[in-house]
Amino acid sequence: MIHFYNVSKFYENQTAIRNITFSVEKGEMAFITGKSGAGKSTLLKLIYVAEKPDEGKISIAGWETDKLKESSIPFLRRNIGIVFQDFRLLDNKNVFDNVALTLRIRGVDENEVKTRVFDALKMVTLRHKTGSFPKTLSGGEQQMVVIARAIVGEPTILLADEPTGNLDPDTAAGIIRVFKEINAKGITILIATHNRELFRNTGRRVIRLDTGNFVGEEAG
């Protein structure tokens, strides 16, 4: 589902990632870990083609990113849901409209929008918050809305960049439980985190990076 072959990415005089090779298989839930500056966020950006590699090849859900035309990138991204640490919710829209936004941009029928938004909010146990606005929600609830927004388009891949970075341990554990439930539906999930407690005792594969280098794998 996600395949990196000898991938490197450089920013001016800095190496973000160097000669990385790894794969995440369809239906797998895996973690990427490393300290700040290890290359985790860059790796995710390469997956959703916010960046392109300077060396090597990347294949995502059957798409070879180096061969993608700019006009095709949005079609690849329809296969990918993204959960950001900083939420990026629209404060002037309620929970329902925040989650529905991407579907409406795609021109999905409004009845279908309603069904899919309610299903996504039910998955994150926020069905009762449809009319609430982001500023009235806790940090954990806002992140759950972000997760609902990421899955409402029915992606095959879900990426999460430090999804629990600003949350307390109990809330973080609840979010990981939701990710496991989403993964159980067959969605491939890759979570970038510096917090080892997130994957401890999960039994999931953990890919370790250090200053842009692949330094090994372990079981969480």
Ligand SMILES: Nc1ncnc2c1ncn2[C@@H]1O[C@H](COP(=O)(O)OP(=O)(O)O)[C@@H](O)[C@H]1O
Contents of the next structure:
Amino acid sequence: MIHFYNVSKFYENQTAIRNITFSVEKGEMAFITGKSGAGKSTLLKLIYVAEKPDEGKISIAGWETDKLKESSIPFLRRNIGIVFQDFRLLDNKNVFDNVALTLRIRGVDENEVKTRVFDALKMVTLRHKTGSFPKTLSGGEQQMVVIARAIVGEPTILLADEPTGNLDPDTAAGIIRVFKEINAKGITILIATHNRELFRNTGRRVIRLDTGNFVGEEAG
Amino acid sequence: MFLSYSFRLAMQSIWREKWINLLSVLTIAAGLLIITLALFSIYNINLATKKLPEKFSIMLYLKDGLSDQDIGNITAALMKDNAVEKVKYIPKDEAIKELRGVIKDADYILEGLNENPLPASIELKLKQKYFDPSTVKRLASDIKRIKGVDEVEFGEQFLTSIHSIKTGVQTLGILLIAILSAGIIFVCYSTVKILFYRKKEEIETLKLLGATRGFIRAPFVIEGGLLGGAGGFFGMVGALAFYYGLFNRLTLTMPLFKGVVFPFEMFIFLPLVGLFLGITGAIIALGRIRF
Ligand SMILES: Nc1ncnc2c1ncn2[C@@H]1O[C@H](COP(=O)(O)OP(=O)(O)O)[C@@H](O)[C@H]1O
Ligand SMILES: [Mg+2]
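What's the form predicted in complex with the ligand like, now that we've got the form predicted on its own?
Now the complete complex, all chains and molecules, led by this one.
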């Protein structure tokens, strides 16, 4: 589902990713870990084509990203649900409209938008907050809205960047539970986190990065 | 289609930034109103100069003692010219009759003359499309060479000044229209640009969620179009107010304005012109959207 072949990404005076090769298979739920600045976020950005690799090849859900026309990028991204580290919720829209955005972008019929948004909100147990605005929600609730927005479009891949950021351990555990449920539906999930607690005893594959280098894999 | 959603977004945005938008609409309306007035002036000056050839004529004064045959030859020579619409022969006695009519009170001038001092003449009218200074001058010099023609007269001064007024007003009007159209496009451009920058973060998010260029652009293009269209509508209202409030009264009191025509069809199109300019400005403002 996700394939990197000898991929490198350099910023002006910084190597973010160096010669990395790895794959995440369909239906897998895997973690990327490493300390801050290791290149986790950059790796995710390369997947959703917010960045282009300087070396190597990337293939996502069957799309070769280097052969991708710019006008096709939106259609690749529609296969990917993203849980952004900084949420990227629209403050002037309520929970419903924020989640619905994913579907409206795709031109989904308004009736279908309603049922699918409520289904997604049910999955993250936030149906009671449908009309609330992001600023009035707790950090954990906001995170759940972002997850709902990411899955409502039924992506084949779900990416999450530090999804438990500053959340308390219980809330974090709740979020991981939701990810497992989503994964159980066959969606491939890749989670970037510096928090080792998150994957401890999950038995899932963990990819370790250190200053842009691949330093090994382990089972969580 | 996502267009109904885009329309909703545009309406929300117009309402949220109502003051910026109102200001733009009024500016556009003012610009379009001035354009209308410029077009109105050009239109009327063209109309007025179109009627001129009917009034304008070239006079040929003939030498004395020409036979009917000679006069027939001269008329035939004149009619051969493409530019000539019609010719009218005015014999000596008719000329003096006309003069008598004009100088009723000063008929002492003609007293005691035993010979008619006025020459016979030919009045020549031009076809409308040949009515311009260069043709008239060319024709006049051709005519002078015809045997039997003594003198040729036409309002040269009048002709050239009318012509230069006409071309002057036209150039000025077109220049004004071009500048104002560019100004209106610029107003729409700036407004959309401001709104676009205010939503930069939001647009970035939309891109990451899989929005196409069309989806991102549509609300802004709709908004630019609505601004321009509304500006056009208010410009039209202004033009109507101008017509009923000022122009109509002027024609009643000042006969000078009697012949002036207000072309209504012209400003029915104002909202459409505004719409077009608004959309153009918006598209320029959005530029190339990169992912
Ligand atoms: N846009 C950027 N411009 C310059 N350097 C960047 C940029 N994004 C990331 N970096 C650098 O690349 C390295 C990896 O960053 P990142 O992928 O964000 O790490 P992580 O998410 O693991 O904390 C860091 O050293 C960071 O400073
Ligand atoms: Mg990061």
